[in-house]
Amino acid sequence: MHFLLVGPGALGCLLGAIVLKGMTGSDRLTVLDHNADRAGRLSRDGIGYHLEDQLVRFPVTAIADPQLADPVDIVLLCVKSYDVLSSLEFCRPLLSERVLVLFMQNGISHLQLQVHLGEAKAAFGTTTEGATLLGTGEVRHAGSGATYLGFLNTPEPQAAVGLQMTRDILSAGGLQVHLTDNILARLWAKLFINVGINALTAILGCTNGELLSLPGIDRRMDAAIDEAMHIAGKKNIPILDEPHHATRQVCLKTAKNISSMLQDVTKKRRTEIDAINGALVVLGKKLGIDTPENSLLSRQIKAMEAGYVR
């Protein structure tokens, strides 16, 4: 099984190094970067993945042309939500009807870009793992969680063998995986749960264990927790999980851990608001919905963001 890891950022880089942990036999993974140094560094130092007090180092091969890469099974899609497009752009000569590619996005807004795959197929995962990128290749497994991987639509087979053993080299590499029929709601619980904290922890400067800690906070993030609710109960999409509790659990779970919207804004970069917030202000006026609080939110990191100092 070939991988391709296509975004080596937080994700890219702890679900590169589960993978590179996982592997066995004739399996292998493949970096594409669009950007050559960065490329050019991986390949040199390797991922780094440090979890608690220790550090693993894993070789890995990393280009930056997409002509150069061996025919691939799998690509794993870990670029940001507003990135998508131009990635599968840059990876079309690889997208052959073999190929299935693994959405792993923050947010709702690439579930409609599958039709940009050529004949390539499209799955979708999601994940409550905690990962914060230290430096380029060097990634902190910041909190353990569970992850989710599945198809919108019925598969086929061939497909459905490249997630499964997918799934089990993740498995094998530490991570709590689960192959389910419904991700779809999986990915909208997911999405709860960036509703009550990205946002906040960005526009706050806090980490997500100390989100539950700060006066009336709690109550912003229960009523966009809310309106994300509403929105997915007019669009009959199942909530699987009482999503104000497993936000909660998140914080708990991943008290030291920054944000992917944090980290973003202290490096004065594009943020995914889009796609989670922003994403439900857009369905909530289709919808004839209000979302006040997830519209506040998304006006105040938009703020940030135009306040960034290039």
Ligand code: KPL
Contents of the next structure:
Amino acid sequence: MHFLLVGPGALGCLLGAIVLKGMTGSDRLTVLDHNADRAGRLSRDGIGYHLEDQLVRFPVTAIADPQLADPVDIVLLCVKSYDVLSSLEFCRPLLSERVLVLFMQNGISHLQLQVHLGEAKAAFGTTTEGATLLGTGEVRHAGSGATYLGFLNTPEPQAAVGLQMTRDILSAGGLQVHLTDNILARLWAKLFINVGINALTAILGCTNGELLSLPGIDRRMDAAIDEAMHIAGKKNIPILDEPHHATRQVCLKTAKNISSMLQDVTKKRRTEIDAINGALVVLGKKLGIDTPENSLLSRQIKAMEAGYVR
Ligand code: KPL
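Let's compare: the form predicted alone is above, so bring in the form predicted together with the ligand.
Below, the chain from earlier opens the complete complex, with every other chain and molecule after it.
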């Protein structure tokens, strides 16, 4: 099985390290990075996986030109939601009909982008593992969670086998991974958590764990999640875990983690606000549901971005 990792950020490096740890025999992983400097550094230094006080370095081949890759079986697409389209365009030469692309984005705005895959097949994944990028190719595994993988539409047999093998390799690498027949509900279960954690941690500059002890914040967290649940109900999306409880559990399990949105604003990068709270505001307008808390969170993050995003 040949994996192609696209997007060596925090989650990409974490999954890359886990695949490198879990794979056997002829399995291999190549990183594709449009940034040639970073690809060079990854090839030279590998992926550094930090877990508590331990560091394990996994050698990896990284390329900046998709034409240099051998045929791939699975693309682990770990780029930010707003980069999905341009990344698919970049990978286009590799996306034959035998390729399975596993979308690993936060939020829900990437769900309609599978039509841009051409002949390749789409699977979706979501994880509550905590990952913090410490530098190029250096990731801290900052809290354990659960990972769900599945298809939005009935898969062809080869794609189903590809996803099972991906599950097996990620499990062998140490993650708790489940295949699910209802990935849409799982993606929404993760959305509720991101809605409750990401923007608030970015605005307050705190870790996921600190969020629980800041006065008045639980009210904002609950209000944002309530609005998301109202929209899910209207769209007939099953609500799998009690979202308020699940969000607090993730705060506890990834207490030391810096959420991806706080990592983004700290590094003055564009955030995924439009795919998370912003996507709910848009859906709320369509469905006639008020979303004052998600609107406020979106406006606050947009105001922060306006200070640095061009
Ligand atoms: O998905 C996350 C993120 O930071 O984007 C959580 C689960 C909240 C972990 O930080």
